[in-house]
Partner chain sequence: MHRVLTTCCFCACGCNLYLEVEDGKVVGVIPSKQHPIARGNLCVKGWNIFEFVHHKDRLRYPLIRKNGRLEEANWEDALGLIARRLSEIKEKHGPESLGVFSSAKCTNEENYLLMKFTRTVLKTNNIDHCARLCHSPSVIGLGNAFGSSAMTNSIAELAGAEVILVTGSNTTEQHPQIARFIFDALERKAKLIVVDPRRIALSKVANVYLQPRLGTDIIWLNGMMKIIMEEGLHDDSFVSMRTENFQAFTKHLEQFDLEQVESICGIPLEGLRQAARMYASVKRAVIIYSMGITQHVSGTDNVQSIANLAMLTGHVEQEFTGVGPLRGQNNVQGACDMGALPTTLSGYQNVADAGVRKKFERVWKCELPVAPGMTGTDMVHGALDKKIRAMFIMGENPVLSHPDVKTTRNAIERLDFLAVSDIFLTETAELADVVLPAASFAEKDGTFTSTERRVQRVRQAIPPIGSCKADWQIICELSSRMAYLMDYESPAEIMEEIAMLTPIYGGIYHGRLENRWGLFWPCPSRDHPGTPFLHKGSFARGKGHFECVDYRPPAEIPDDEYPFYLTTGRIYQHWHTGSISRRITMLSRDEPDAFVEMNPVDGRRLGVRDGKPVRVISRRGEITVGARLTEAVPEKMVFIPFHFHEAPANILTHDKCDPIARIPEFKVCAVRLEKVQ
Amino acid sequence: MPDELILNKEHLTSFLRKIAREHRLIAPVKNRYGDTLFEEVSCLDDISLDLESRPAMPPTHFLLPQDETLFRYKREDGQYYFSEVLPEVSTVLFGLRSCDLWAIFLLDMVFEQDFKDPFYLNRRSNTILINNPCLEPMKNCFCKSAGSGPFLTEGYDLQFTDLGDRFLVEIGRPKGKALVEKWDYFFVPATNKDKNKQYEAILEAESRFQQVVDLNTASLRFINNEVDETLWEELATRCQGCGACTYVCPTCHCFNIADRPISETEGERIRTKDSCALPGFTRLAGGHNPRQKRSQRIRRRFYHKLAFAKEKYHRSSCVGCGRCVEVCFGHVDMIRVVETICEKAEKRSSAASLQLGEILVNTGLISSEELKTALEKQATTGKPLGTQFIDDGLLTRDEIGRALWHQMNIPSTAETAD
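Assuming the form predicted on its own, can you produce the structure of this chain alone?
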């Protein structure tokens, strides 16, 4: 069987109906209020599939539920007995957006590294991922900037690209191949015309993004400690502390654990999703809270997304879905925060570079033309101006140091020795 096939749209419902008989089928459904949500589908005749809109809530809730039982315990004759709860339900997630699929990849890294979480990994191993690339990015989507969409070249089990009256179906992993082979009578091989049409659709989709968000520069600002600390106080005046941004974020995975009694002799340990935006999240048993102030919680959230994830996983943990933009009425969302960080850092960097450049020109170490050329290069490379001079061979580190010492009336080593 080829890795690229065609499924006519008139056969989609029949194909999904076959899947729903043997697996738990999760798909984007438009409810009676007009909202699109990922829901468990048992009868396709009673629902309205919506593959045009991005669901309001991410599909990762089916891998990391809001509330789940980890194990149950019983006390008999003074002894405790524990039974782990690991449900093995085969699930197919259909209609995923590329950004949400990337979010699942990020959660895989979180729950596979260090301590391997058996509850998440059990669900993940029993889940088949079917991706539907975005042909019409929404107003607040920026997955292209985040490097997570709108199309994927790997990672999915199956990928369905809408070509109008048919889907181009790409097989990615063995689970997807097994699903197609079981009901191969729905599919026919894709032609070169189909593949060319998909290529055109990819180019058109990438040209339609309204948002360009420089996550990489923002991450570097964090890592290099170039973010003005007063920013968090400013954002705290707008943030309502509701935690909505974290609950709609597909990569947020904070949780709390508690024991819940069932009877006098039985109980269960549960895990519930939590939010680092809420004041109780970091409150310790003795009552102390290391992040009592809202500004501290906002700071931690964005450092986690843009700096800590970048250092540990080599990419930020924002996938550019844009959900936080839509739910935050205080405008403390990823797009606006990144824009603010880059804008303020750029102004501060430009001012510092100009000041250093003027000092070097005044001391006669470089000419005004050489300063202009170095500033133009710096705008492209993003390097500190002093490093740019050194890389270009115009100055040495010692020459720059002596110029700064002279400007601040600090005697050089030679002068001190005299």
Second form
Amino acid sequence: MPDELILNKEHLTSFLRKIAREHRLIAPVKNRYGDTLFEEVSCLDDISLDLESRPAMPPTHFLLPQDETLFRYKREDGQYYFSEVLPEVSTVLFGLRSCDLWAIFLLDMVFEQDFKDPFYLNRRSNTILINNPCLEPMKNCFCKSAGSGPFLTEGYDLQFTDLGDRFLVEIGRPKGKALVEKWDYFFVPATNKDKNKQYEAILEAESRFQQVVDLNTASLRFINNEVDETLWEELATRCQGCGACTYVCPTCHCFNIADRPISETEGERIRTKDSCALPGFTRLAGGHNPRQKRSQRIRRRFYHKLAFAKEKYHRSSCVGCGRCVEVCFGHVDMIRVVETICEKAEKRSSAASLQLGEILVNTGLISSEELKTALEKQATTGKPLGTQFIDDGLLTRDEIGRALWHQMNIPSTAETAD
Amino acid sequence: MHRVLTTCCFCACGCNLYLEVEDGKVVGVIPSKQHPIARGNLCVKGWNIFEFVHHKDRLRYPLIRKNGRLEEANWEDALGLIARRLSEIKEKHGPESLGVFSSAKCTNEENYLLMKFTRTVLKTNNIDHCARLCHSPSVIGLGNAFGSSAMTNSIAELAGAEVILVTGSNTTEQHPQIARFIFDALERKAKLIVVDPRRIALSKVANVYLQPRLGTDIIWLNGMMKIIMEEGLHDDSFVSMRTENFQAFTKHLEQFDLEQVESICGIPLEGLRQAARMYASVKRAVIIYSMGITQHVSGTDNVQSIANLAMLTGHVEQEFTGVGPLRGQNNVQGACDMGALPTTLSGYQNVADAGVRKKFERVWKCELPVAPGMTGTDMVHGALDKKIRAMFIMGENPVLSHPDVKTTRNAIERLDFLAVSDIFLTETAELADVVLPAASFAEKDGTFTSTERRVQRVRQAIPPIGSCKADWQIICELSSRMAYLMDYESPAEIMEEIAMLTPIYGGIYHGRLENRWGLFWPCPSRDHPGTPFLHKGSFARGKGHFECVDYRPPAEIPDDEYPFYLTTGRIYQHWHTGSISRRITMLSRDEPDAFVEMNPVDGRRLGVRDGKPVRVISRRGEITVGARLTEAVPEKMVFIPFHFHEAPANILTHDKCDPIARIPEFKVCAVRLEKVQ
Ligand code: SF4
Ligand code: SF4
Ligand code: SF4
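The structure above corresponds to the form predicted on its own; please give the structure of the form predicted in complex with its partner chain next.
The next block holds the full complex; its first chain is the one shown before.
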């Protein structure tokens, strides 16, 4: 079977119907109130599939539910008995957007790397991902700037590109292939003409973005410690601490673990979605809270998305879905913050350079002589100090990042919690 | 998993959200993106709303007190006992010895039924609910000035205002979605004036922030109006055409001495002048206020004063203007609308009016009591001297929410009989003779009316847990046992009766609420689209009424023995007496304990460090709480939230009330602080 196929649009429902019979099918549906949400679809007849609007909550909601039971416990005759609750439903996610799919790749890294999380990984290995490139970006979408869309070249199990009356279906991974092979009679091989049409459609889509968001510069400014710290104080006057910016974000994945009694003798250990925007998030036993101030919490969120993730996963963990832009109570959102960081940093650069230099000298990474030379050079090249060090081969980005991270005293407990 | 759209049961912003249901359990929540208020987001309470529904402490079966202890019982016995005891006491001591608390947490349909039950079965007008403790001064003050006590304009209009004046409302914490519209307005370059004794979050983004002393609002309001008059910034033609009693009002205002603004209020006159010019010189200006204005012995006067200010500048009767009393509870507007009040039937129809009574009597097929009812605060006092002997309380927790806990508890304990229906065993339910397990908002159908008069559907997501019943069913069954048949099939049927008897709800039917985001009352007929802003072109009462208002100091002010002002209120994470919110993991993690906010200078003087315990003592009692040092409160003033039963702020407050609205002065009393060694 070729890797590129055509599915006539009139067969989409029939294909999905087959899927729904054997798997849990999750797809974007516009409900009677006008909200588009990823829904579990068991019957295809009375729903209206909506591939145009961005579903309000990201699909990662299904991989990391708001509230999930890890195990149950029971106390009998002074003994505790435990039973684990592992999720095992075969799921097909249809109508994903490229940004959301990228978010899933990021989560895969998070949950595979340091500590293998059986709950996430179990769900994930039981999930088939079908991507639909966005040909019409919405007002606040910026996946193009984030390098996560509007279409993908790999990573999906299947990718369905809308070509008007038909979908170009690309097979990415074996699970996708199996799905198509099982019901191969819906598909015909794609022609070169179809491929060209896809290419045109995507070019067209790429030209339609209303938002250009310079995540790279913002990340660099963060890493080089060139961000004006008063920014966080200002944002803190507008943030209300609802937590939504993290709840709606497809790459956020912090959780809180607690025990919830069901009766006098039984209970469950649960994990619920948590948010670094909430005051209790980093409170340590004993009541000391290293990030008690709201400004510090906001700073951390952006630091984490733009700088920390870049260090660790070599890309920012904002995939440009635009959700946080539309829900914030006080317009504290990724687009705004990146714009402000890029703007304000210009003015602050030199002061920041000095500060960064000091930190690097203090941590023993460079000598004060080296700092002096670099500052002189920087005056002529106009490069940020950090970049200057990297370009001169004196330091790596990793080293600078670590030094800053250390300096900012981000406690290790918080780091492992998310 | 499936999702059910419903209305949030915390505050009166009225966000619509989807409850996520799996295997008959509510497991999650997401906001509606299309809903005009939620707009894809909820406050932290909303995001965590699902968790309390299945909490292990939920009442799951009725309880009857036997040998001093509450023991498990069946519905038959529990309802039978309530019916018998209420009838006996009514027989013996007369209907005026019975009292009922309805609930702003319950649906419109339930409030309507309970008030019908009180009047037809118990034959008394002794019914009230917590609006007494929050917006009774608005009901009276705005009723008197405009002819209607609700928010004059819709929430979304805020975003189009040029100037917004916020006073006595910590909007970002208590009405987050309204604050969101204020931020939207600021984005469009609107100006913000904040007048509040506490340096609340909004004050940091305000163009003008004024910090009056507690309980001195009439001074700055009168001052502001005097400045406006002196500078000729008032709206002459509006005042002459649309209002009455202006002559007397100006004459009275002339005597006001602007000196007092600084001496009594502590506000620099220049600042007030700036605010006055800002507010009066634009066309679209809005006033937002809440408990900081109403919970005073001068609450009604405060509200009247605010109405004066809006009329003086012509900032009513138009889009993007008006006066917005922000309602607290999810359905406190509705509970008032439904007539869970001692003086009015549904739709603010006066009980004293024989014509009104006749109209209801025709449909209810029984004679209605004429004697005016008692307010909630008076019923509690009445229990003390045995004027009230039995009470039925639906979903309220007066033991913690009323002022002066000791006196309230004492009063409730003196009752011959108390029945409570609630979802948890509250401090009040613990004192009851019979406790009925009620269904939560996730387990029933009905409607809530939000602060902007938007009537919205509450939809059942799961069957009632345990043997719980929805309050409307409880009332039907109780009533039928007391020889007055109530056999409604559903809340929709109750709403049909409400529509028939209540002109402002005349066109509101469940079916009509389905395919839109609710309806704004007044909505007099089936084809009426609802009314987003009131008084268009003319006040509900005809002409707007100016009232002459004089400053009256708070009932208790600091002295040598009790040198600190205490003010009470709520915080973002918790809801009222905490019976719901403190059982939600995330909310109680973020705010686990009671605290007292005090200025760092006072902290230093007392030798109290942040987080360390302090004893707060008033003439009524004392509590010990952790200190939270913050510049948000000025020196010599402290703030304590009232959510925490282990350190109830209302042990400290007094029960002196506004003479007209009978609202207690939760916002001011005097205390002494002691460091705990
Ligand atoms: S969405 Fe906005 S208001 Fe809510 S926590 Fe995030 S930044 Fe704060
Ligand atoms: S930070 Fe905002 S725009 Fe970026 S991925 Fe998260 S929700 Fe989307
Ligand atoms: S408590 Fe109020 S603001 Fe928060 S979600 Fe509920 S209705 Fe909305």
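Residue numbers count along the first chain shown, from 1. Heads up, when I say rigid core I mean the largest set of C-alphas that superpose within 1.5 Å between the two forms. The model shown is predicted, which means the values in this text are computed figures rather than measured ones.
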* Kindly check if the Cα atom of residue 370 is displaced 2 angstroms or more between these two forms relative to the superposed rigid core. => yes
* Asked: After a core superposition, would you say residue 124 shifts its C-alpha by at least 2 Å between these two forms?
  -> no
* To do: Tell me, please, whether between these two forms the C-alpha of residue 75 is shifted by 2 Å or more, with the rigid core used for superposition.
  => yes
* Hey, core superposed, how many Å does residue 391 shift at the CA between these two forms? -> 9.0
